[in-house]
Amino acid sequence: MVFVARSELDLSRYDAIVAGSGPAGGSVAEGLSRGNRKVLVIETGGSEYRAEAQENYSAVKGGGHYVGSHWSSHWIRMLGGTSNIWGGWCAPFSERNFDRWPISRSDLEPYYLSAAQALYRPPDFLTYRKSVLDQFEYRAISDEDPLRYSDPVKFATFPNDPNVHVLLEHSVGALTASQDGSRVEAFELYGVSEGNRELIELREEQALVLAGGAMGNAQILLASNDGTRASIGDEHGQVGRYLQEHPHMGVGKIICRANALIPSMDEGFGGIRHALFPSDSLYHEAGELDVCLVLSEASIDSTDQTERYLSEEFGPGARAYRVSVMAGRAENHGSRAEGFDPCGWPLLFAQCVVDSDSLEAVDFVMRSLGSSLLDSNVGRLRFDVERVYSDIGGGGHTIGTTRMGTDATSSVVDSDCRVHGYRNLFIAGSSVFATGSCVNPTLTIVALAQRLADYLAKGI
């Protein structure tokens, strides 16, 4: 990775421009760079964090469960992107999660793995499954550090790669069309120092590839108006339409017999959080929406007259859990343009409402579980329903806001990330899904990157 000013640019010699230098971007310019290809990474904030380039950059207004400052807080304008907020944890789509996709888990199944390598993670948690209750299987979801991608000795790829050339504040704006509409011929770069915008040109073999995030790239698009027709790739009004979080919510707690529910595991995981998913029957049954139950170890609360009872029944060993839901999906009202930031692109307004069939899928799945855990007689289960429905939070996984599809009526992209109808214009990130899992998106996010750059390390 080689920081550049404007001033020493030739941005033509560049085999693909790439707008956002997190995970996504980070991962398609990776990929690129092992393609023998130049890439230009433009990442809007700097080096560091500034809370002014953040507050100007980043506004976002919301509605339904999750305000505006939510989203903004997981929009982060600096080198690295999300990354330098990210948690660390990580597993792979199953196969049903895919079911509305183009494409498969099978497609993404070698990313998968180069992926977890990519991000320190040795590979076991990406396979690892056991059956330990009736409906419901043992999964491991992985935990270690989280991979920074402002941090220049830890992601190793990009020290002194003479092939990656980083330009920071500055921001990709408005796209220009060609006369027929088949390609995009030129960008607005904005400088944010400076405040100074030009107009510049792609070479007709030129990749723009948007990794802004899921606001960011919808937001591209939607200023990409020249007032003469819709923005590019909102031909069909589908830009920002399908914006998704992952509702979070802490509902129960476990007590058990020991060893009943976390299997045995050798050191070669690494660090790892526990979870039981749903067999793939209940999952139906949930109506498809999928939910992941994280297991947290706690303390039985001798004062507690059940806790106490339950300890004693199960013997020596007795296991208390607490139970938290990450839930696949918060229904989408809309992601759309109100106003304008301060460098003048649209103002996304932002609704998302968590709705009933969610709800009611969680309150499934988790009484389920504690008939499983009373038929079996490993344990019982403390459900607290009314959090379901009251306390519901957020993972800041937002997805689907330039969804791939088949169809350019009902999606942006298509199965190689490329923005229906221009052939030199793709998206990475997580706003190109299709539909969510209950799991975090990152580890889907980097092998869908790389699943691009081997794709545009062929030519466009």
Contents of the next structure:
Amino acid sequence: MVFVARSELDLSRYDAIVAGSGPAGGSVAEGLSRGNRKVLVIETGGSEYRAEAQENYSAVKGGGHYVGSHWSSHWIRMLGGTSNIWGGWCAPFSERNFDRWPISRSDLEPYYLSAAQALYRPPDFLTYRKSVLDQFEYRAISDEDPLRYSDPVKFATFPNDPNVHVLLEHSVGALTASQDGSRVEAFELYGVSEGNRELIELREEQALVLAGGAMGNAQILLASNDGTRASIGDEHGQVGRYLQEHPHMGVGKIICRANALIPSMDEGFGGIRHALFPSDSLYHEAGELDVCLVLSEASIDSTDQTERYLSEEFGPGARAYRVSVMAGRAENHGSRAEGFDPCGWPLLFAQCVVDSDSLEAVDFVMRSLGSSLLDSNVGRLRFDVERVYSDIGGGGHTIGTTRMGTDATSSVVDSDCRVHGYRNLFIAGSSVFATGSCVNPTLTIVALAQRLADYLAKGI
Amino acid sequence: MDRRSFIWGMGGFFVGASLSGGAAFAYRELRRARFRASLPPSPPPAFESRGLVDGWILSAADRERIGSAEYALQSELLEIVDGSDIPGRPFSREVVKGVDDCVEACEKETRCTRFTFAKATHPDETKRNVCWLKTGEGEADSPRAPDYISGWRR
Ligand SMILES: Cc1cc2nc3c(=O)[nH]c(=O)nc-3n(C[C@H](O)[C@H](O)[C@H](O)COP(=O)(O)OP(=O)(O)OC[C@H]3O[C@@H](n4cnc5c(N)ncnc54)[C@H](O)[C@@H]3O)c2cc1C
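Alongside the form predicted on its own that was just displayed, please also present the structure of the form predicted together with its partner chain.
Once more the chain from above appears, this time first in line as the rest of the complex follows.
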């Protein structure tokens, strides 16, 4: 990648312009470069973190379960975006997680493979599954060093890649639609340090890709409003409507026989976390809200009467695991924007509520796990039911603000990640997820971004 | 705030958990109100028959054996009851590693005629593993309180 200054820039020479340099924007740029296309990445932040840019441009107001700072602290304004602080957990969505998407897991399969490679993961975790208990399946979550998309060395083909130019400290602002509404013909380029604005016209064949994070993508669309008609992409009020987060909670403890729940994994998997998932039939019974039960090693509390008993019952070598959950969804129930930030863009307002269906799904799956352990006499589960209802957190999984679908009245982008009706406007990132599964989103973000890059490289 | 301290401050995977505690509390109240309004009076039977002891999903045989002397805490001086919060006047409040430490502390302190220990699973985080040494006599019976273990001098 080559950093460029505004003064030396001829914006018309690029095949695509990408707003945002996180995992989504970085992967689109990398893919386009591989297809020998020229890309300009425009990034609000600089090469270092600056609190001022963060405060000015990533402010979000919050209602419902998550305070505003929850969203802003998961939307980092600097080169590489939120990948500067992400945890590196990676897992693919399973087939059933695509039930309400216009694409399926098999459409993404090759890209999951290349995404795992791009994130420096051995690929075995993508397909490994093992039934370890009636109604439950073991899967591994890859937990390798998190790739920072600001890291010039690790970020694969980027160093000195002449096809990828990066313009820092500039933002993509309001978009302007053509007269017939079939394409975006211009966008506002905002210089962060000077506070200056320019209108940049797009050539007929140039593609514009929004990759500003799930909040950022909604913000750019909602800002694209000239006062005479609905914002671009929001003709049916869909932008920001389906914002989701994965409710996280620590919900219990398992004491079980050694080697009963966790298969011995060979080293080829790299660093992993252990997780149990409900079988398809349990998933349907739970209302088709997926629940991921992450097991982490814990110790047996020998001062606790019950634990003392269980450790003898399932010993020698009985194991203990803490169970924490990433589950279902928390969904937006409120308005999408309220007021303006310092450069005049809509300040986002998220009223994200963990719905009772999700809580009941966790409750149901946990009790089913308790029953399965009991019936198979492999171990026992302590279910801290209170915590399901009182200790809800989140994972920084900001999802669904411009969701994918076939129908413009109930979604924002089509199966090619193109904004319905606008032939040169595309979106990369978890904002296009039609539903959120229950696992960490970034692997799927990278896979979808690579797929989009392939599509654009062929089509431009 | 520089980038380093920022990243330090943010680095936890469960970072959201600490941010949304207040909202979760409000929600719990809401949820309780809803529960009261909308749930039938009897709990769903399928799981209830399994029995929850302090959240552990156990069989009847498990429960019987856990209650037996083999696994119970032993003290020469104190009578110990699981699932009880005995009344009394606390004169000391300490966080301890486990109930054994609380029993030992009470045995050693002549003023201590009874103690209460809040289990590590207590829903209120500020109470987890707290050991109260107490004075007081009389009625040792107390309503069932599954998050506590109490004891009194024989
Ligand atoms: C503490 C934490 C832990 C996490 N752990 C994990 C994990 O273990 N596993 C996992 O899968 N995910 C994890 N995540 C989530 C992960 O970080 C995100 O899914 C991922 O970074 C999203 O990538 P993105 O490129 O879509 O958005 P971002 O990484 O947010 O990047 C968006 C970029 O666009 C820029 N931008 C925004 N608007 C504009 C605009 N108008 N013009 C120009 N630039 C713009 C921003 O400045 C930013 O640089 C975690 C997140 C946090 C905060």
